[in-house]
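Read the single chain below, which is given as structure tokens and is the form predicted on its own.
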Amino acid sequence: MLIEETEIRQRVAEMARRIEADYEGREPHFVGVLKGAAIFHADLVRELSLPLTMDFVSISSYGPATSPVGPLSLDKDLEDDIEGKDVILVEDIVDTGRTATFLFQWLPARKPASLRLCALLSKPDRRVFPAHPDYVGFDVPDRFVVGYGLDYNQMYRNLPYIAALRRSRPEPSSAHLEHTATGEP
């Protein structure tokens, strides 16, 4: 386990307070990146006391592997018009920055008043693309992480904490969660 459930709850509340201060008197539009950010997105917006709207997009960048594969694909477009809105893009994790960079190149054509990035997790050591979250929950080491919405082959999203994944054999069915204090396999 890398980040406990109580730590996540506390940090999400802190991020919400910062967003409320930054957007006082405004009505931000939260765009969650499915599927990974769904749990974080829901918990974050429930912590906010300011008026807001929300929508979702879905971008494919991972297959059944633990690293990005192939070109990015827009699987679900926005349903709402974001022209003139203060948009906060909500990501589960900014790893290489590939997905966030794609969205930050695509969304300005929709003419938002402003565009910021909020990520539960960030792996700054893996950043290849120029994606820099405005709001970050936690920096995590260069490990494949699961839980709290993040998955491996569509599994582990329901865990209330963040854990590192290890594999004893190459098959996806042999994936195991790390439970050691040191984070070593």
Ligand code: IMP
Contents of the next structure:
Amino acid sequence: MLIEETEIRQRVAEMARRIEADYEGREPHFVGVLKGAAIFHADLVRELSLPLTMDFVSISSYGPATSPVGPLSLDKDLEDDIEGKDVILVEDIVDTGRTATFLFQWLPARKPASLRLCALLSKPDRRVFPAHPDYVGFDVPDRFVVGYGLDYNQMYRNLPYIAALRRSRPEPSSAHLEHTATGEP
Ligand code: IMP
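Next, report the structure of the form predicted together with this ligand; the form predicted on its own has already been given.
Time for the whole complex; same chain goes first.
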């Protein structure tokens, strides 16, 4: 267990208050990066009392997920025109920064009025690309984390908390979730 459900809820509310202050009088357009950001995005927008719109993109990478090398491709484009909109990209985690950097290179061509990055988690020690989230929920250590939208082989996205995979040998197929005090995974 790294971050408990109540801590996440509290932090998401704090982030929402900051965004409300920064975007007062505007109608931000929240673009969630699928699939990892889906749960954070859903909770964040429900915390906001601003008028807002939302959309989603999906990016995939060729090559190992843990490697910062290899090209990225756009699997699902935006559905809405973002020209003149105040766009806030919502990511689950900024790890190497490759996804955020790709999106920040690609989206300005669509002429948004502004573009910011909001991430639930950030792993500053892993940064390879120059991604600088404007809003960050929690900095986390260089561990593989799951839950609250984040997956390991598509599993564990539904956990209401963030947990780190146990470092075990052999890896990664037999990696296990660390056990909480209650014995839950
Ligand atoms: P990037 O390296 O910043 O481009 O991160 C790419 C994506 O990898 C993130 O949006 C996550 O979906 C995924 N990712 C990175 N680190 C983790 C992790 O610790 N657990 C689960 N997914 C991760």
